[in-house]
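Have a look below at one chain only, the form predicted on its own, in structure tokens format.
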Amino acid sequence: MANDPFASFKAAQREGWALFAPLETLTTPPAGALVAFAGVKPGQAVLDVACGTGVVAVTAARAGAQVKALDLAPALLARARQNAEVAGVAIEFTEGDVEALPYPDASFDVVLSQFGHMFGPRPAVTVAEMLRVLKPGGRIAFNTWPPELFTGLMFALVSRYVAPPPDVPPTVLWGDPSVVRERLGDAVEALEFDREIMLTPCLSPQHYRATIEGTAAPLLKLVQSLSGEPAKLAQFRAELEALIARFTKQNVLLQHFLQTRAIKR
């Protein structure tokens, strides 16, 4: 990444997401939904992009696919390898960048990503790379967060307190079907969307807020940046807790997500 204009941004992402592992219990059910939505079949060559702790990769491997997986954060890859070992599946994990996938053209039958590829700073580059390594007639499928629902609104709240880099589009645009349709363009056909809900146990808004402040990169960064402004940090926390309360019913936080799938032409 020596000549990468976003090298420092990606370095911050690598460091910030290193503590994500405790959230894998929450993202495991959506991983099952994604693998089913993508129609992964035994024997298919599958790539999990921005694999995190490997919940999608392990799910696909347990379905009989031949899986490779890539992530920017070494700490998450270490956890992913542990998860694969416990599950008794063979997966090739690689440290790498979604904007420069280290695989030949047309290598995979299915390319997947769960809440990961959307953090690539240049959507056009990300799309080009994911489609480049996908075989013609292969399927691309991913989960993202709609901007108008809880997680999208949370990211928007964070950006009001810590402005993202001006040349990096908001992550939650990946949760807008019209934007996804434009980004995939004529390179795909049979584009389809679906909605699912990630059910997150939530003893109180304060409990969930404390959890994500210690595990999710945007929240980690925000808390660090406001460490010298206690009043502003308290204001953010109050707003976040109110948002959490809006989407919580009977000790369950409802985190709606968008599923996308398409066939490469």
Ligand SMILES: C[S@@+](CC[C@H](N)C(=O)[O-])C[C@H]1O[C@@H](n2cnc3c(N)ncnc32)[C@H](O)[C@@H]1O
Contents of the next structure:
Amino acid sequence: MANDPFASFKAAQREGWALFAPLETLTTPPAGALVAFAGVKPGQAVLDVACGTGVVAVTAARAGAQVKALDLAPALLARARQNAEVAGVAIEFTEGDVEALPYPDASFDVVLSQFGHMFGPRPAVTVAEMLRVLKPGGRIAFNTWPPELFTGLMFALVSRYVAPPPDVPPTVLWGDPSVVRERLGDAVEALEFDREIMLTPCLSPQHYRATIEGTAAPLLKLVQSLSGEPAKLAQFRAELEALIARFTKQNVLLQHFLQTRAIKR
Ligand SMILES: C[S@@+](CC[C@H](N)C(=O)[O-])C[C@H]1O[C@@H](n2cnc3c(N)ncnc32)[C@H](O)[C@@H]1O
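Can you swap the form predicted on its own for the form predicted in complex with the named molecule?
Entire complex below, previous chain first.
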């Protein structure tokens, strides 16, 4: 990352995501949905980009694929290795950056990412890298958050309190099919979308707010940044709790996500 203009942004991401592991119970079902949506088959070479604790990677390996996986955060990779060991599958985990994938051209049949590649600061670089390592005729597939539903609205709320770097586009644009279509462009064919819901147990809005504040990088950063401004922090928390309440039914928070799949030309 020596000459990377986003080195400090990525260093913050690397630290910021270190506490994400408890949320793997929530992202496990969407990982199953992604592997099925991508149509992963036994023997295929599969890459899980921004793998976190490896929920997608382990799911693909259990489906019989030969899996490699990469993430910026060493703490999550340690947990991912444990997950693979418990599941009894062999996966090659590597510390690295979605904008500089350490794999040769055309080395995978399937490239996947769940709620992960969207944190690469330059979408064009991210797309170019994910497609570079994919074989022609191979499949790219990912899960992302639509801007108009719970998680997208939560990210927008966070941005109103702590401005993101001006040169990094909002991550939730990856949840807008028209933006995804434009970003993948002519490099792919058979582009398809679907929607799924991540179901999150939610005893109260305060419970989920406390969980997410202690695990997800953008929220951790916000709480740190506002530690000297208690009134502003209280106002943020009230707005977040109202948003959580709006999307919670019978103690379940509904987090809709977009699924995208396409074939590399
Ligand atoms: C919301 S977590 C998702 C983790 C996992 N895919 C899952 O579904 O549970 C986002 C992940 O993106 C990783 N990440 C953020 N920026 C990255 C980058 N530039 N390159 C690789 N991984 C990155 C974080 O370290 C974190 O593990």
